[in-house]
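Below, in structure tokens: the form predicted alone, a single chain.
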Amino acid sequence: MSTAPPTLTAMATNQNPVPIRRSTVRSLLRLWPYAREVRWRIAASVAAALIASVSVLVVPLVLRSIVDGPIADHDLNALWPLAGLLLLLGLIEAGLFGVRRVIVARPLARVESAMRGDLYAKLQRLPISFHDRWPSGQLLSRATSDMFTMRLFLAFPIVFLIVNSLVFLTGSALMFALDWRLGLIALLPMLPLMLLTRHFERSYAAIARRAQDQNGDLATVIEESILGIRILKAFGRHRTMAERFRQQSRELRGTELEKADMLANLWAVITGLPELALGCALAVGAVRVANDELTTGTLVAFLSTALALRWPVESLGWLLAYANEAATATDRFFEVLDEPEHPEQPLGLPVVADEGIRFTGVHFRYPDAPADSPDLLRGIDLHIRRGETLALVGATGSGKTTLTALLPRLYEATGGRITLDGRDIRDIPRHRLRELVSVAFEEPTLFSASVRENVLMGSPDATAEQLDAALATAQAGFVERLPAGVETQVGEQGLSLSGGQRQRLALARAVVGEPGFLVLDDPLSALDVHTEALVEQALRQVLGGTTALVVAHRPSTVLLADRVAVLDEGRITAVGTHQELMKSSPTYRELMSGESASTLEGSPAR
């Protein structure tokens, strides 16, 4: 088995990278080349709960309107038109509240596609390394419940956060208009808000990136928990697996309550100190009525002003709560997307008068390897001739998948050169050196769908012959058994089949297309003895009219090659027939008889 690059198993928050703190507004204006197809909607959003909102402001005056004039004078005729003004105010309100949903709903569901699109094309170019980082179930939850948030945000809480600062300035100075003394006193507790707030912007946003962190933890156990069923229920771990999902459970909800704590401390302070500065002013109103200071009109205009700016201030906990999750959901979306993706970079350098494949002082290490390691490739010298197929053998962990990994770049060499024909293939854009080489990997991964769909992604435009060729080669007749033949739904991960059934349709799909370069990891290990003979002989057709490396384990696979490669310790050490490696190399006989190099060295060469 070839060396795989390293995992890790520590939680996301320990793994991705520290988070750059940025101020709530820095991150949320990251937002606008999205936001920019939608802003005349918003705009106008904006401006139908603005009218909404200043309707309710009028009613105040209106009902000064009728307290001191129908009711003091007792004049019903003079009631009813302004009852009705009441009326049509509550509609208006009504009406433009419904008309503003309307205006966003759709167009931020584009936004929210469009977002999602580029994280998905994102993530399909970010190298494999990334990838080795990241735990599906952190990239998940930033595709589905970060993507809702910033939405949602868009089509509220950013409408009311305008808003609500736009009516909380109106009706102060409505206030103000009506009684400068009363306003102070009404205005009074708004100095130790903002300083308030303040504090609970830091310390919230803090918070809400943890619980958005967490639940990417969350989503990663329940994928593994699901993608891993069989292994679980095999071992009799699913006890083990349902208790780290409780507890990680434990932990996010422990995080959503310091959340709903620190957000109900914070209502309480917003709603109590307001509530408190209208009661004094309520009584210092009523005795300015008494002392006909103030008329009755006056006073309930004003109250109902300061009753019609509660909701503009309680709101405000809520909005910037959802404003720093909502920030804090940009950040981790914007991590993704901020991710170097080694661009196209052609070197230009001269191309070899060489055919084949050929690996020159290549060296190799993962980038998350500790810095006082040695590389894991050292110096690679090989030549593949065209036509050739080429064995590579070597010990557990010696570099052999890595090697093969760097054909078609899945990871980038960190020296030497590589070239296909004489052409480096850091010269051949990525897209067109993966239809040039083929891989068949040793762990064979299908997907959620149809046998044909998962041959032929090796190759879209192959015939109906080609993949009846190339299902023939991998000796896959058992497809025809299948319910619907090769329109059958192989399922996800393709575990409705057996692993030697995968592995031979991961085989299919290498072949498929006739590829000039064929890259094989170990692609019989899962096959019994007489199935791996049928593709054997089968397979040797195929390698007689391409340039191929093959992985290999076995002495039978070794016997597909024309020529065998010994890999140790990031070195290739000796290049021969088998043989003449049989001969030449104790470490090659080692790894073909199972047998220690020091029991050999004084056996005659079998």
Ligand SMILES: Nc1ncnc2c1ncn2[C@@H]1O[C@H](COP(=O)(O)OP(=O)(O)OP(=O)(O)O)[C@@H](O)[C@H]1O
Given for the second form:
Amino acid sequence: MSTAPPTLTAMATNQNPVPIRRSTVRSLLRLWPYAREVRWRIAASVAAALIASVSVLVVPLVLRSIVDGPIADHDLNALWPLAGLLLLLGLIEAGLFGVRRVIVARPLARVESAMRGDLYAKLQRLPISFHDRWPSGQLLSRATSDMFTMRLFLAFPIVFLIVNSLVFLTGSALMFALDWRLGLIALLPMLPLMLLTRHFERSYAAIARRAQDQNGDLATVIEESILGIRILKAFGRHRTMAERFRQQSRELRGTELEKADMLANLWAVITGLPELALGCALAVGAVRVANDELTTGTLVAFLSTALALRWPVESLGWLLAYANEAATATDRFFEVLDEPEHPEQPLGLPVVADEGIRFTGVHFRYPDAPADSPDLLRGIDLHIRRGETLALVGATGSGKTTLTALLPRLYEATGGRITLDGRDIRDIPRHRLRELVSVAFEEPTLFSASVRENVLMGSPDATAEQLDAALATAQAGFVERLPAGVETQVGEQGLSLSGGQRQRLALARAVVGEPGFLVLDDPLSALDVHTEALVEQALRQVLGGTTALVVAHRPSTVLLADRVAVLDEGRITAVGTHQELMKSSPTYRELMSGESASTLEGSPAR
Ligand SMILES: Nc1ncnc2c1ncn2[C@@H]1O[C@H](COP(=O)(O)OP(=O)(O)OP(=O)(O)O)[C@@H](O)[C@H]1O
Ligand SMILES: [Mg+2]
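Switch from the form predicted alone to the form predicted together with the named molecule and give that structure.
Once more the chain from above appears, this time first in line as the rest of the complex follows.
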């Protein structure tokens, strides 16, 4: 089974946003606000490493004094103090490396947790349309592996990038000072190396980015297959999914290997070329010593300086690689953080004398709708009077759920206006609006928390009596029979409930705060006829006290409402009581008579 069926491949379509490529440094600079907090730690690390490295660079000078002084003169007494100095330098170096290890080893956990906190908060604030667009695995990988890459960079590579560059510059200056001709020969290959690393940096950043994106795609596959495990198994599709996973995982492996290849090639040049140049410099140096143009001590000093610079040069490859990975990880992090949120600016529209909920000329289209398609909602005019319950009916896919989502501003209407008691919903702060409007969705979602926490989600201050009343309204008496009553853990990590039980808890959640405006999206669809009747009875009481919009598919739900509105072709085509519409609206008659949508569409009555 090597080819995935079209539906599954469509799900896998890579919808990563096109990455904006900044320069590595510019990307990394954006980390500053987070790195600020640990700037002293980084500075101390740099200082410790720098002093240690400089003491390494003093060694050649001492060596020169030893070779040209006591050794040339066979003066053992003069040797001891210099040998002692060498030992001291060695001890300083070892000690400071130890100190740095202690500083760096303390993980930068706080930086990482601050970044992750910001990302999470942002994800919570971003509009639903963002989440429609972004695969969750991409967000997951940004919150985990990218974060780790950035933290690691701040702990270690950044220190060495700074220190090794400085050591390299100092060492080079020293080599020139010892003998400028030899210095020139030894440093000649630096020019092509610089060009090479520039080129490397660019291609490496691109490939590092690809690996990170593929990592996110892989996370999406894992997530989807775990969430959808029942369906995958029931339809015998787990093999297909496993194949898809293997394929993506192979792709990622390929990218990682490409990365390693690239780094290995750079390494070969970075280590080989200077070695060659040093060989030449030594040969020239030996000739010059033989000609008495150079002291032996200077040549020894030159050689040991060159050897001391080996590590700073060789480390350059992986430091650059790491810096690039951190830069692309930073880009990925800020791509989410830079996403525009809903503007929360009051329009200052006049409050008009009006009661209830009013839709005036409301238009809506999903951001990803094809450009040539008409708006999904094209001029909704609807008035739900205060205290009234209005049922919304319409064929499946006609946009009922969409229309209800506009009320709490889960999506923003693209035209027209919606008012609550005369106030434009865009002038009501979003948190306040969502306190006013309570919603029970088609698909009841429960979180891994207790029944109580799930129900009181929107009104944490509700009393025990209110909780009981809401559970009673939703006919959720089954809660009492759960192992720990309302304290029973449900959802992902708790007890699994049946579809109808979940729906009743979602209903209780919507009514517990005694909201002023209530939106129920087909709240009774998963209940058996008996329970449905009971819930309806109790609901009738709740609905009596609020202004409600109830999406209904069945006549029994419609009967809860005072009036009914028919949504068809993006407009409200008829409003009236059930009896009136049964007489006047053929569309309504067909919707209520239980005919299938296909018969409806072919019906000449439309
Ligand atoms: N998040 C989304 N992004 C893009 N298009 C969407 C989105 N949600 C729904 N749609 C499209 O909008 C149309 C209306 O969907 P909606 O869920 O509002 O229908 P509905 O009337 O509630 O249907 P049902 O009776 O089956 O619940 C559908 O064609 C659907 O494909
Ligand atoms: Mg719907």
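Just so we're on the same page, rigid core means the largest C-alpha set that superposes within 1.5 Å between forms. On a predicted model such as this, the values are computed, not experimentally measured, just so you know. Positions refer to the first chain, counted from 1.
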Ala52: Cα shift of 2 Å or greater between these two forms (core-aligned): yes
Threshold 2 Å Cα movement between these two forms at Pro374, rigid core reference: no
